[in-house]
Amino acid sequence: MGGTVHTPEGPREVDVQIAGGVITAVGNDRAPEDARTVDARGMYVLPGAIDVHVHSRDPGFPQKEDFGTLTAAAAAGGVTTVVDMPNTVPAVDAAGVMESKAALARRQARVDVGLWALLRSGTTSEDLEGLAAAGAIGFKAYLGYAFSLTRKQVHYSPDLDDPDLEAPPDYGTLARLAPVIAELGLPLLIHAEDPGILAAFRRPLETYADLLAARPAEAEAVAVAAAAEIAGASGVRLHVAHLSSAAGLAAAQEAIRAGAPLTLETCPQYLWLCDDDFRRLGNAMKVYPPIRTASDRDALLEGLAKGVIGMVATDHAPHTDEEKAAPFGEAPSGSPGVQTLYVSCLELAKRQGDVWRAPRWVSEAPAALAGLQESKGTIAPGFDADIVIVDPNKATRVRADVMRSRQRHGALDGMEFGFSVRATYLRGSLVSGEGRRAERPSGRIVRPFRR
């Protein structure tokens, strides 16, 4: 009670009533006499964030991250739902694999979990239907990434002469399967880097300039344009993950003007950083696609401000700190980020002149993408009581000693944001804050509302 609540009508100083894990009233109605109250005076009361782009690393690499550490970090940062990528081992390319991974997540998760499914070049219509029935949020195509038939693993490899490797999904794969995905009412998500361009510019990585040259912005722009053409022809809802460049944004804008059903996501690292930050951060900011120039960053900020980019997710992709300390060319790509999603976006929105944009970026738009708009992403009667209380007068400094992920050093190391998550509630139950950490699994597996 007493906080400023982000409602569908805008910020309001009202009370939120909860019963049975669901919001029952938003207003100034008198609460039952036996109701337990939470004093939120001076605080922001926000819908829990939905991070639609995280990597649990489990099954396969739990030493990097598992669902317990991932969702503990999420809860600490005000993220009440995560949607996990399918490139674990085994990769989520069949209904049985998805069901096994869901069972693993259910045993560990402190917040709710949804699962993306993998789109391979060998995927069939029957595979898609089985994955949809098993609860897939949608389908992810890693353009340019091959699939090991024995290890059941997605990985980047230019050596396609290896008989163990199934060729990466290409635009032909997308064109073949997009109509089926559209009929299922689920989104198609792409890692947008054109494999032909990546192959043409491949080189040893000794410096950050080598990385930018090896994965140029043109690769993103070409992939976005080609996939958008397929989306326009098939009607599938296309979602571009981790948009990183001005060129990619321009291609997306052109496709949207032409009527393509396209949504865009970028990440805090692309909105806060540029190549100059490598001198300070080193391997911690090595991610794919790479963090690019200041002009790319500024274009993405403008796209977010204008609503062309509709949401922000993290591409939370931890490794161990020891792995990230390897020489630059050998260090794996990826950074933790789920714990700092909300506070970093609140700071961005404040700088853009309207702090209340942040819940739209991290809650409302992601809920719509993931098919969860009937139950999550909004503070209104009938929705899950996934609520975050944020102190707008207390800053958060990103430090290794407060991170819950297994990788403690990330791309936003050392940054300070003028907001702090005080408490996170999942279906009305406190899962982090007020001196507590998320200690026991209380998350559920979520399934999309299919149009």
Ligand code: DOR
Given for the second form:
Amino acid sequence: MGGTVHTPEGPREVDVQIAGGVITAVGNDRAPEDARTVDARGMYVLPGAIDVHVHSRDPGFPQKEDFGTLTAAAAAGGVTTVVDMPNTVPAVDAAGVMESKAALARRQARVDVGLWALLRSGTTSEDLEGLAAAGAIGFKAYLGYAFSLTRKQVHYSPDLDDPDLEAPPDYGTLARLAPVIAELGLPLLIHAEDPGILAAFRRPLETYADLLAARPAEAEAVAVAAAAEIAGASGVRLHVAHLSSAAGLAAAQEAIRAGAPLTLETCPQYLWLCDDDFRRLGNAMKVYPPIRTASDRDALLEGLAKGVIGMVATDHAPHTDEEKAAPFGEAPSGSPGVQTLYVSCLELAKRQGDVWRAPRWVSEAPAALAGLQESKGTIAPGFDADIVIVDPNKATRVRADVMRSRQRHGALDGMEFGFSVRATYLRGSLVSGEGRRAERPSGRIVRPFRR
Ligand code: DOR
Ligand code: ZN
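Write the structure block of the form predicted together with this ligand for the protein whose form predicted alone appears above.
Full assembly next; the chain just shown is listed first.
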């Protein structure tokens, strides 16, 4: 009680009442005599973030991360739901794999978890229906990423002569399956880098400039335009993951103008950093698609300010600090980020003149994408009491020693944001803050609401 609450009508100085894990009242009604109260005077009371782009690495690479460490980092950062990418091992390409992964997540999750499913070039309509029935939030296509049939693993490989590798999903795969996905009412997600363009510009990576030349912005723009064309024709809801360039944004805007059902996501690393930061950060900022130039960053900031880009997710993709210490060309791409999503977005929104945009980027819009808008993303009666108390007068400095993810050094290392997460509540129960760390797995598996 006593905080400034982000309500659908805007920020209000009201109390939030909770019973049975659900919000029962938002207003100035008297609380029941026996109610326990939390003093939030001077604080912001925000809906828990929903990070729709995380890589738990679980199962497959527990040395990089698992559901326990991922969700502990999420809880510490005010993220109450994570939606996990399917490139774990075995990759989530069938209902049975999804069910085992859900069981594994449930045993360790400190926050709620949703699961994306994988779209392969060999995926059938029956596979999609099975995955949807098993609770898939939607389907992710990694354009250009082949599938190892023996290892059940997705990886970037242009070597298509290898009989173990199934060809990557291409625009034909998207066109063939988009109507089925539309019929299921679920979103289609793309990793938007055109494989033909990446193949043409492939080169040894010695410098950061080599990386930018090897994965140019045209690759993103071409993939966005082509996939949007398919979305327009089939009516499938298309979601572009980790938008990284001005050219990609322009292609998306063009497609939206033409009526394509498109949502866009970018990540804090593309909004805070540019190529110049490589001197300071080194491999910690090696991610795919790459962090590009200052003008790309500024275009993305403008897209976010104008609402063309509606959401921010992290692409939390940890590796071990040892793996990241390899020479630039060999070091794996990816950075942790889930723990700093909320504070970094509050700082961005404040600089854009309206701090209350942040919960829309990280909670409301992602809830709609993931089909969770009936239960999450909003502080109103009937919604899950997933609530974050943020101190707007206490800064957070991103330091390795307070990170709960297994990879401690990420792309935002050393940055300072003028907000801190004081407490995170999942369905009314404290999961982090007030001197407490999320230790008990009280997270659940969430499924999309389907019309
Ligand atoms: O940098 C990246 N890392 N980009 C991706 O698309 C995949 C991710 C990973 O899984 O490591
Ligand atoms: Zn990713």
